[in-house]
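Shown next as structure tokens: one chain only, the form predicted alone.
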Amino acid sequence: MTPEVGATVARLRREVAELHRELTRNGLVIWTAGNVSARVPGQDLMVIKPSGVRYEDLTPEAMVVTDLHGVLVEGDRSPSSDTAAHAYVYRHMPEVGGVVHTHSTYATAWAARAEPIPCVLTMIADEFGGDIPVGPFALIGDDTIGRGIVDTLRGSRSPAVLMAGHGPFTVGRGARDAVKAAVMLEDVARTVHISRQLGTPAELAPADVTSLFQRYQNVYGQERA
């Protein structure tokens, strides 16, 4: 690596380590499950969590670097078991700079039912742009999960997909955006589940969903640089 790339990788190691703590802080993972990765801008590389390492041991130095086919480039641990899925997403969705996988309780419950989360809340419209879709069941170990993620998200505004019988994956312009989507996904999955105990929630009108999504993505918050 050039010194410039090395500096970027070092920064992303720190960021990815910090973001794994957000997963535990928000109750999205248990034990060693789940993972966060970040694309190295301008390079065919990513930084990702090592496989089977406890969250309290996920220091910046523990993060590993692979190429976008999952081959280890830097680090002394095996990459996450979901590395092939992350790598496939980066190869086929160049706009994505971060990928997150969790087994958060409510979102995973929807995935177990292979049922999309309907757009019945403004918060869902804001962040996900409509129903949160379900991807196909796939076994772990190769890029089949990644293919399902890409095929599902290409037809959706959503940064989240519920992989059937497995759990949620989220994507973003960077790793922090993908973690934010994972946190918001679990919140709305829980709320919609509770609303169904009370009755059948009404879905928002498509025009309203589009209006809410465009406002949140382009106007909400502080002025963008």
The other form holds:
4 protein chains.
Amino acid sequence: MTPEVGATVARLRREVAELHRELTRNGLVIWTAGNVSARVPGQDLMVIKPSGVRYEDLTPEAMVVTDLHGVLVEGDRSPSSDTAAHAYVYRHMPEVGGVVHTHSTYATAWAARAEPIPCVLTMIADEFGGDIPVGPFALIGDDTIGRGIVDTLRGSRSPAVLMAGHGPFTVGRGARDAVKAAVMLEDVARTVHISRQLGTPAELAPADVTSLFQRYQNVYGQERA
Amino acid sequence: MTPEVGATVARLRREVAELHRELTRNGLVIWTAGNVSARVPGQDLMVIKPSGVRYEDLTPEAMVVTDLHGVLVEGDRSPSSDTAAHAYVYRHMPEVGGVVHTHSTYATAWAARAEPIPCVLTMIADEFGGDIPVGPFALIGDDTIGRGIVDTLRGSRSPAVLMAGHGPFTVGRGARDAVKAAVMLEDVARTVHISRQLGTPAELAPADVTSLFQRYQNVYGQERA
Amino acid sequence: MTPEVGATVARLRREVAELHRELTRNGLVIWTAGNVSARVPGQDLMVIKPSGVRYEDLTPEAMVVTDLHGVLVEGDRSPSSDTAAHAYVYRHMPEVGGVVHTHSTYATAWAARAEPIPCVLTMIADEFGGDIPVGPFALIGDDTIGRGIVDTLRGSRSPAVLMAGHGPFTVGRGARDAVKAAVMLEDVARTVHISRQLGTPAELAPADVTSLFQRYQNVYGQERA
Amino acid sequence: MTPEVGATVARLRREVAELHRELTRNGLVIWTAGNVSARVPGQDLMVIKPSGVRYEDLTPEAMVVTDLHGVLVEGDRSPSSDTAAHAYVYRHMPEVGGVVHTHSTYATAWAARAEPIPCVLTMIADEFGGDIPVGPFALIGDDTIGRGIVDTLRGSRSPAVLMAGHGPFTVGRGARDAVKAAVMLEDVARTVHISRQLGTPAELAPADVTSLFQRYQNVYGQERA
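Please supply the coordinates for the form predicted in complex with another copy of the chain, as a counterpart to the form predicted alone shown previously.
In what comes next, the whole complex appears, and the chain from above leads the way.
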């Protein structure tokens, strides 16, 4: 690594460590079951959570660096068991700079039924641009999960995908955007679930969804490629 | 601004900053998605949250001051994207000194179904004086949301309105009263939702509702015009 | 007051102030909507929360002392608006030394439907000795609420009553026991609600309920008169 | 006790005290209603929570040591009222080094209906290796609860059993593993409950369940005998 790349990696280690605290603060993860990664811009590298480490022990130094095939480049521990899925996303979606995986309760409840979250709230239109889609059931161990994520996200404006029988993955221009999407996802998954328990909320008109999405992405400067 | 107005604005900056902490403490908001404002008494001014700032960064200095058409008067950041709705309320409801907007889970779940919360608890009669009404679905960008809030609140004793497909707005004589209404709203929205999951709670008799409302408003000195 | 009574009152002010923190810690109350009182043993006096004070401001000094008709004896503020109900319980149930009132979510949801909580868990048999009963709907302002509490509790082994359309009251030999009952009540109200959402849990056999109740009350030394 | 055993007991007192904090941190227990124990390796001894002590008072010194019939060996207080069940498990399952009992909300809601949690998520396959089984309803006071736990766990790969009308017990190679299982159990009990409220999630194929279970147990080095 050049000194410049080393400095960038050091910054991303701090950022990714801090963002894991957002997962616990927002109630998205228990024990060690969730992970955040960030692409090292311009490099075939990413910073990701090590496997099986408790959130209170996730210091910047505890993070690991791998290449975009999940091979360890820097760090003492083995990378997250979900590293292959993160790496596949970075290899196939160059506009993505951050990936988050959780088993947050309500998003996972929709994923268990393999049911998309319908766009019935302005907040869903703003952040997700329509229904939040479902990806295929896939076993861990090869590129099946990564391919399911990428194929599903490419057919949608949503930064979130509900992997069937498993849980959500979210992406963003950077790791912070991906964490924001994970937080918003769980929030709308919960609200729509609760609303649906006592009736059927109306879906927003497609033109309104597009109008809200375009306005929100511009106002907040978060356009995605 | 005169020194007197400047001192009032300084006090309201502190109060509004502090009240945003009540939103997080009571679990009404995630990320940056909720806002509190206060009218500057006797002035065509209001103090409101800036756009897209995290709650932990909401110091008194971070708040912004706008006129009652949402034009920035004091502050470094652009005001909340909901400023137009707050401003409309202040222009058309002179008795209102505080406005709160959240996407709190249970209130928003009722709003997604465009269903009023029925008055089945003494606490609802006390604070809201009857059913909690639903306002129209409205897109952000002009006065449609503000008009929907005002038109709905004028037909009700309730300080809260559920904007369809969007979420709740609450008002009060001051910002603290509006925050209290937002907290109570989410609490009764949750309790009635849960009660309705397993049956149909009985609505209170209208005479009892009026009796409870009048007693509570006097005891707590919180009459609204 | 004699010095001995004064010392007892000082101790109860600390205990009652501390117990209000248990209400917030266990998520039983929002804003100012819940209260704890303790009888001053051997005196026609009780220590109770003042009206409309935030939980973070509930120091021992902030508590008030009233007689058992709710007349203020010591303290700067007016007593809780529920004082009449607490006082009625102390006048008519000499074995009771503590009373708690909340609007905790799940207990209130059962109260809104005026439906008793069935005894389907060993924990309910242990602490409540059977179904948790419902009391009548009653308006605030005279002894109707107090009478409803006492009449209902006298027909039951339960230290908790669900006042219809209002919320729960619990009693105990001391204020700590009444708070424990309020915490346990909300816990079982939630668990049974959730269990009932997907089916009908079986009620425990009456002989098992009695066996569990008697064992638990002896083991924990919490017999009630 | 030899000095070596004394040192092990001292270490386990600290570990068991610390693990009780995980129960509260993860929202699995209220008041005093849950307990963790650890076997003293190579001895007919265990370290367990004392009866009726609040979680904030559970220092290492407050823990008690009993033999594997629940007779007090070291400590000032009587052991947890669930000691007989823990002891029975240690006597009959030599591979178990830790036992946890809670009344966590969602697991207990399934237990109240005596309904197993179906294996509809990869996380359930990973940690529990299939459906999470139900044990018989049993009264406290003799070995009935312990026998129900052991008989049920022996017919399953799951480290968790839902005791009907009562609540969950979990086991592990050590106390930390048993606490992890209790945390994961409540998480999946909640997620599957919520998913089932709006439909029927598909069960995973048995071959996929076995594949996921074996991989997870090896990756995390947590094989159970």
